[in-house]
Amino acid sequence: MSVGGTPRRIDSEGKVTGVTEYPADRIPPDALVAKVVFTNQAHARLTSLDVRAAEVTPGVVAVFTAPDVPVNVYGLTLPDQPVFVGTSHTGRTDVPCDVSRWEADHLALVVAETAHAADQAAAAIVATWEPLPVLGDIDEAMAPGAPLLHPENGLGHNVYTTYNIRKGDMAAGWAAAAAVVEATYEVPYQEHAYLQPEAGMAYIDDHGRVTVEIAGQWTHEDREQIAHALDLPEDEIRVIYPAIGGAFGGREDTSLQIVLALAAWRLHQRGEHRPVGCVWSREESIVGHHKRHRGRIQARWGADAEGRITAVESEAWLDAGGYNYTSNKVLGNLHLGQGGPYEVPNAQVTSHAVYTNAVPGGAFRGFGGPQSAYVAECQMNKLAEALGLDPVEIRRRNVLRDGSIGITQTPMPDGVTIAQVVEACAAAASTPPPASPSEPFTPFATLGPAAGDLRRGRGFACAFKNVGFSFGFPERCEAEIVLHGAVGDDAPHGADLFHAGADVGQGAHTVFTQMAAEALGLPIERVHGHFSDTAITGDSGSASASRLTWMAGNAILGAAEEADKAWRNGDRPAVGKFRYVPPPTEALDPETGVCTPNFSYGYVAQAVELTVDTGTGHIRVDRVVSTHDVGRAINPDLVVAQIEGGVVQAHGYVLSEDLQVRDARIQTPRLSTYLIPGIGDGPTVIEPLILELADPIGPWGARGMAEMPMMTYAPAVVAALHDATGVWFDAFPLTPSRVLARLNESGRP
């Protein structure tokens, strides 16, 4: 059987041998070279732009600016961003396009014979700017008299999206509380730092389609945005994803898609038919794409003497940066998660997205969930301490269960397993680890810790995370299966699977093939996949929201059934197409938040053990027990890989990754100053614990789980650090200097 097995990944040989082609590898030697010119202005109005010197630079083929774009505006969930900032533009847009609201806004695209010529031409562009006040953070953006970054929205302020939850009787909740804990939490940026910086090429294919080969997360959405900006029918645009070197939400929004398509299209009109390619440097990548949102959350929670939550009051602000990207959707997840995976009888939650001139926030593994889980789980651990309860016990008394009414006042989807996940994690954490740290903790190789400076601590946290798109966003996934055989054959001898879902390194295409083989009763080697090409694959939706296995599996099951019907009707080949649509969700009521937000959830709990050197502030995470209900592990090896990779990525978020932004400009645009974990920097022991408690409507019972390891790591580490030192940390990353300063400030040894 294919489902539940661990066949070799279908892309493994190519990646190991180096044969696999990523977008940069696909650019042919004769391709023209494109260079994106950033505005380098956090907030300024363009008063003049002269590209004549650039256009006559030797080797330059063309320079494209705002007037070249038919519809000079785009945006994944809100069209608020110009393709190019310019003094004038053609086409239709309601967004003022003469203002740079972010240092990486695009000013021009230079196309040349060589990279050197493109660089010279970019340097020859002369732009004159009228400086505008820079709103570097949410405080400056919300200050009285702050300039409006998007006056076109008519709101009169920079807080452009607000969600509410109003449930129960807050006065009664506070009156019933035996303990109340209150804190203000700061959550930081995080850079995606995927292996492959942005790269791609565009050309006109043999059918006259504007074709873009690039790394992304949703081919059909990329196609839609390109078609919109170029004012072309979607069937005249083709998007292909070669191998993708990581994404984590960082490729959810477009980067080079539109400008490369524009260049190939306009050059073709001028009789130039060579492909146009572009490869960003790591610095361009870090400066030029969105980040995990930074933000602030003020939280006040109450619980009765038995430890049961009586009231949750919370207000959150996310720094959206200069443009929305997916901030309005990330805000929804942050909003929903501020009550944790708990029964909350009385709640008042308000959440805001705020425009600033800083780097935009957008999709990143967990999609607002890690920020809200940090707050909710720190609050729960503080309540446990205030009431003298064990952190696991207080969760037992509060977690959601089947039939529970969620914080949005509608029933949870069937299959709530957070209680089982908590119990399994606690039990595993209570047993000795399979391996102990073999080396003494010595932050500096030549200087051991002072006597008494090493402290050990343990922490616990749990969470839930939606599987699939939320709050009424249209959700769907298409698959096509073609069965092959001769007339008279009892069974097909092979099958082709067509699916657009993006494999961003997680092994999705292997899993799709496994599920198709299982559904068809064929050996996996007889199923041939064709993936991520809008010319031949239907709309799969995005590789995000922990949805792809769940949605693709249901679509593949439907396509297999349709193909089987065609086979039994005598069709050769037998074609089955299916569009899966899950149960509907609903948008938040603007006043109360009442809605059915999601159709499925995944559940996670983590226990962390660490050692801290109180003399230097260095932390070593000794052990992580990461427990997940995955419903059904379609490929257990890939599930373990996702858990381990997610824990290490979360480890960097919490302990070392420190994106510095000053006056709305990134100060750490290189991996030498933005420190992702190296091979020796992660937790000493990671223990993945997989539960298979079926999702009632998941394919083979599967749940999504890719984002879950990110959700609870920060609060579990903070709880362990508090256990070791007696000090709470309401902000991170927990770099040694910050830890030491906080310990000194608290007066704790």
Given for the second form:
Amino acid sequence: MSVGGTPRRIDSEGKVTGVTEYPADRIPPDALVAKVVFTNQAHARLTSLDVRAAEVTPGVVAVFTAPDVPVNVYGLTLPDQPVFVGTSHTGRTDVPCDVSRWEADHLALVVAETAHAADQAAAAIVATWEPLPVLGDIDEAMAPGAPLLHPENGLGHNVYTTYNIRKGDMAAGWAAAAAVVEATYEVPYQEHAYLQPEAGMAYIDDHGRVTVEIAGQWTHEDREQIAHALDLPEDEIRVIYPAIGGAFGGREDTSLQIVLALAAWRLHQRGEHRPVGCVWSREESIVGHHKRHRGRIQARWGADAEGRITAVESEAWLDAGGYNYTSNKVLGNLHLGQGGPYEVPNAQVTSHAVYTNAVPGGAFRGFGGPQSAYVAECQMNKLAEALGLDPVEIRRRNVLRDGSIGITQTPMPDGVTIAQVVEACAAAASTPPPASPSEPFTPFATLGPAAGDLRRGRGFACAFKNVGFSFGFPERCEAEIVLHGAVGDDAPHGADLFHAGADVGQGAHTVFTQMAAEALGLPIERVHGHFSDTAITGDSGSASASRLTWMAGNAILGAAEEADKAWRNGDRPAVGKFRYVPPPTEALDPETGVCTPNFSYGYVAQAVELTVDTGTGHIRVDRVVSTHDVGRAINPDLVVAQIEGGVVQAHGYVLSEDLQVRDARIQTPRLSTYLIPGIGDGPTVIEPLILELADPIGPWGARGMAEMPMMTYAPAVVAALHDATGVWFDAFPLTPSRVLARLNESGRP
Amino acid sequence: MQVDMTVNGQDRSADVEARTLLVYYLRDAVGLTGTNVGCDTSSCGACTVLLNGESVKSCTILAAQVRGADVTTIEGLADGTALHPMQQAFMECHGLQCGYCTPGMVLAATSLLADNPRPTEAEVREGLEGNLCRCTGYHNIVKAVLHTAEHDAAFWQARASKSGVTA
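Would you generate the structure of this protein in the form predicted together with its partner chain, following the form predicted on its own above?
Zooming out: every chain and molecule, the one shown earlier first.
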């Protein structure tokens, strides 16, 4: 059986032998070298731009700037960003294109025979800037009199998206509360740090299409954005993803797609047909793409004496940076999560996205969920403490169940399993019994451990996260299956599967192949996949929102059924195409937030045990039980791999990753200063626990799960740290210096 | 300048700038793109190769410094079509996801077992601390290394005795 099995990944041999080609590996030796020139201005108006010296630099082929772009604006969910900052306006957009709002705004693209020539030409570009006040964070952006970063939106302030939830009677909620907990939380940036920095290549293919080979998350969306900027029909653009070296949301927005396409297209018009390649350094990658949002959330929750939530009042501000990217969508997810996976009778929730001059916030595994889950779960754990309740028991009394009305006042989709997930996690975490007091430890070999300063603690958190796009987005996924065999054959001897879905490393193409084999009753070796090329595959939607297995599975089931019909009709080959459309969702009502936000959810709970050295502030996570209802594990090994990888990525987010931004400029643009977990840094023990409680509308009952490990780690660690020290941490990352400072400030332990 | 070395058993020669790093010699001059570049600060280890049998980060060393040396990249690890035990182990244990760190990780692990054929889990983690992975959380990588150390013990013992190390 293909579904539920653990075949070897179809890409594994190529990856262990070095045969697999990532975008940079595809660039041929004769390709021209492109360099993106950043404005290097957090906020300034371009008053003049002179590229004549750059153009005559030996080895330079072309220098492209704003006037070369037919429609000089782009953006995944809101077109608010110039492709190039330039002095002249190229029309078709209200966005002032002469202002740099981010240090990594693009000023020009230099194309040269060699990287050296491109560097020299980039240095020869002369730009003059009129400095504008830098809005370094949300406080500066919301201060009275702050300059407007996007006056074109007509709002008159930098808070450009606000969502509300108004439910029940807040006065009654507070009146019924036996305990009220209130805090202001600060959540930090996170850098994706996929190991493969941005790289790509563009050329004109044999059919005359402007073709871009690059690593992304949604081929057809990249194509749409390129077509928009170049003002070309979409069928004249082709996007291909070779192997993708990680993504995690960081490739959801475009990086080099548009500028590479522009260069190949314009050079072709001039009779220059060589491909154009570009490879970013790590520093260009970290400076030049969006981050998980930093932000602030003020939360006040009340519960009655039995621990039942009576009121949730919460207000959040996300730092969107200079451009929207997907901030308005991330904000929606954060908004929905502010009440946690609980029955909330009375709620007043408000969420804002704020333009600043800092690095744009955008998609990152969890998509706003980890920030709100941190706050909701800290609030829940504080209520448990205030009421003298066990953290599991208080959740038992509040979690959503089948038939529950969610915080947006509509029923939850069937198959609400958070209660089962909480119980399973709690049971697993209590067996074996808590370990004996920890061995002394130190991260420094030369520094002797101080056993007397070690404290141990345990923490618990749970969460839900939507699977698939939310709030009325026209969600869909296409698949095509072609069955091969002779007329008269009872059954096909093989099949081709065409699917655009991006394998960013999670193993999507293996899982697609398994699902197609299962749907067709063929051995997996007889299914040949053709993936991630807009010329041969239909629109799959993005590798994001934990949606790809779920959506692709439903599309593949439909395509298999269509192909089977064609087969029984005598067609050879028998072709089946299918476009899966899930149940509709709705946008938030502007005043009350009433809507059906999502069609499916994943559910997660984590229990953490840790040791903290109160003398140094160092934390070691000894054990994490990560419990997931995945509905049906299409490939159990890959599910476990997602959990282990997600937990360690969350570990970095909570403990070590500390993106420093000063005056809206990134100070830590290297892997030597931005510290992702190494092989010795993660939790000592990760115990993945998988439940298979079917999603009624998931393919084979599957639920999405890839983001879930990210959701609850911060609040579970913070709860364990509180258990160990008696101190709450309303901000992270929990670097040793921050932990020590907070412990000292609180005078404990 | 002309730089000669042996790469995966073949003599190679290329005229490169003196400042050319080994990783770019391998990728651009020799055309072997299995060795990846993940950072500029010797932090990630994606560019790890074997230099005279020892793992090195090929971004930390100039091609000109290793003239005449014997370099093994990921493309040269298999014996013809027969995969190396470490490659097999990474496939079987799902020691990879996006795969970008994999060539460096496999080579670093190979070097580790050549020095210490039966490492403990802690020794594996210590031995691979110079190689970053953002996808797997490392557990399946550790599992792969311990798996081959156990299941291909004779292979690793033979390697160790050849390099003068005794377990």
